[in-house]
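Only one chain is included here, represented as structure tokens and corresponding to the form predicted alone.
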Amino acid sequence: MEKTPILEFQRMIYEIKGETAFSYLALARKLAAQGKRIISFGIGQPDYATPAHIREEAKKALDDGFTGYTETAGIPELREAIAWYLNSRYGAGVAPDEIIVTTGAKTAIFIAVASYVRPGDEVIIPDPSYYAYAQVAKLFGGTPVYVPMIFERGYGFKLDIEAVESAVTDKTRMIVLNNPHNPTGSVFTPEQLERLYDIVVRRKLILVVDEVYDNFLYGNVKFKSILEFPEWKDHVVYVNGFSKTFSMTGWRLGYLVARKEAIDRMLELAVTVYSCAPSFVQKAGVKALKGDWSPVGEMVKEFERRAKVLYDILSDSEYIEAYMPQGAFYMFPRVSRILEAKGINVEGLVKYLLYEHGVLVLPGTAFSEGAMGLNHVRLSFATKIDHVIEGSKIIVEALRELSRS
């Protein structure tokens, strides 16, 4: 095709890759349409409906013709309330000002990443993770730097503490850390973040930090907040969202927190990108902060009762090496052996799980441009119990028949 004007994008634009996941995702969608019965472990959200009063509180606000703009920055209620979860939990001492209200996480993401990468700056990304810091990054002129994490059989995976100070440069600008992680399902001990939370404050560099899925927490594990690290508004970025948490994937709803400061020049990004949230969204957001938490507790306790009916059913695999997930509600295994044993990859290993036995899980090059990626999958149990049970014993035995093909 010839190359025309409206083809003559920047360079950076070549450079970003869209999420990898939404592909698979359309081709299991394509299969169901035919007639094919699909169990997907792909999508990465909640299979819970957004709790009723939540709801409730949305169409309330556009009965009351609440629908025009707000401030970029979020209504004050939402400020306030946000402030309130945080100093409540974690005893952050965030103030109302210190926030902005997103369209979602991912805004979230792309305003932190934004305001401080320049050309030719480094962004260290533990590898895997979720595909939208990179890209970001590379964006606005960024160089993505991956450190692999420690993958241990039988628990999952660790931050590299060693491999991520090695990695830092005079060209580093910024950390990028998910904790509870995606696509791992690991929580990251408290040991793990003061190390790396020691690098960034003696090295002087920005430390973004997404905990979206902070409500996701199995067994005894210890999660702690970077919220809870004195002086961090002198270096964090911190986002979070109503996302994961209330199930509320499409109504595109997350926030941003830092110093006053750097809140304000954020804000001129912000409005330019997206003026504010949706009016009638941010009603409801402060229903899900101030209202009943129940719905997220017996939620949370069944996807923990997921993780553990997938551990144990997949364990039973000679070719899957499978852990007991943190938080989150992912498990990222290795599957080396029956890849090397067939000599194929995990693309291939994907497809053929998907057309061969109508099973969806997604290839460990989804969220990782390194080598990282090569030898896992993701799997989401975000999903019935059923198929939960149901489409792990089938990539169980299509693994065991595939060895023996």
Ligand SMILES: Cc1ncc(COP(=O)(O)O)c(C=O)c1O
Contents of the next structure:
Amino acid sequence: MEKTPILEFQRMIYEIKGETAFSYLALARKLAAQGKRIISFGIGQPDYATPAHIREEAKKALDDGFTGYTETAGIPELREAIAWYLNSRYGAGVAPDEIIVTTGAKTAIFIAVASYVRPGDEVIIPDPSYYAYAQVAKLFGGTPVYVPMIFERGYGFKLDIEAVESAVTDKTRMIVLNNPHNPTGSVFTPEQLERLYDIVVRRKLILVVDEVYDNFLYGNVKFKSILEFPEWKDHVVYVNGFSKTFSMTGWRLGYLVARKEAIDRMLELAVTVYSCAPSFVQKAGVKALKGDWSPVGEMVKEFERRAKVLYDILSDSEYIEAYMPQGAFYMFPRVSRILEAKGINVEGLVKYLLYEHGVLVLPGTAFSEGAMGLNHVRLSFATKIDHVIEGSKIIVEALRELSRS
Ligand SMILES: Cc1ncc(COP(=O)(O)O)c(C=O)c1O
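Could you switch over to the form predicted together with this ligand, since the one displayed so far is the form predicted alone?
And the full complex, kicking off with our chain again.
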């Protein structure tokens, strides 16, 4: 059948792939609406309500009539609060006019990648990674170059710095790094980061760093922010947001940080895409940063407990290579033994767990267009401890059952 003009999209629209986590969220909700009980380790959003003092601030802003457009860069109060937060935590030396407030970290990623990637440019992305970086790169004619991470039994995933170095070519424009890392739950060591940073500086690349999980750290893990590196403003576009830390996923509030000359240019793109972040949400953002952080601390402590429980239960299965996550709220275990034994692919396994056992995990392919996707699943433990216990026991039993079938 001939296509109507309305279906004749430009080629890149066919090239990009949406967020699998959202498709499975919709599917799980549909099954739940049909009366099926689903335990979800799917989408990455804290199960906690946004803390009350933040909600109250948004209500107050609404009642005060603070409902109009704001500066595209964000209200000065919020940019000052973000600068204050980053400077007091990381000694970052950020000025308020080096910040753009965005509608979630996702929009910050869009602006960061869109601002630099030209047709033909290569963008180095660890495999696996959060899916959006590669899609925006492709949209602007770039080519994602995936560098597989290394799995170490008993430790988890590491960056392969030598492989990153050898992936750099004359066409390389950018490296994208997310730390702590979705989907593996890894936190990169200061030493790994220093070596990566050295490549960026030597090869004159842009480094986009997404630290949306920088408050989710477990055990004694040492986290070094990219904002602690010397002269980062010459190399780095920094992304962070409120969704995860303050359990504000639906509010859509994030930000990017870069040197002022770059910000001034990026603002032209930002105003064209979204005008500004919602005004009353920005007020709530100020409260989040400047107000009581104890709900965040309590949530993170609980997440660490869940991580341990999940690890302990999944470790019982010979079909799941579980490990203890160091940060974020994910585990990305390998499940290749069961896939090989049954001759099924990872999507088949995910559907089996969902339809036959009512447990949702995400296929590795949601985080990888490379090899890593094919034999891993991702579990988000941002869900109630009872669900973590029950759901992970079901998974262990379901895989045992499948292996015998
Ligand atoms: C690494 C990473 N960056 C960015 C985002 C998007 O966050 P936001 O809700 O602030 O757009 C996510 C959400 O899952 C993420 O995992």
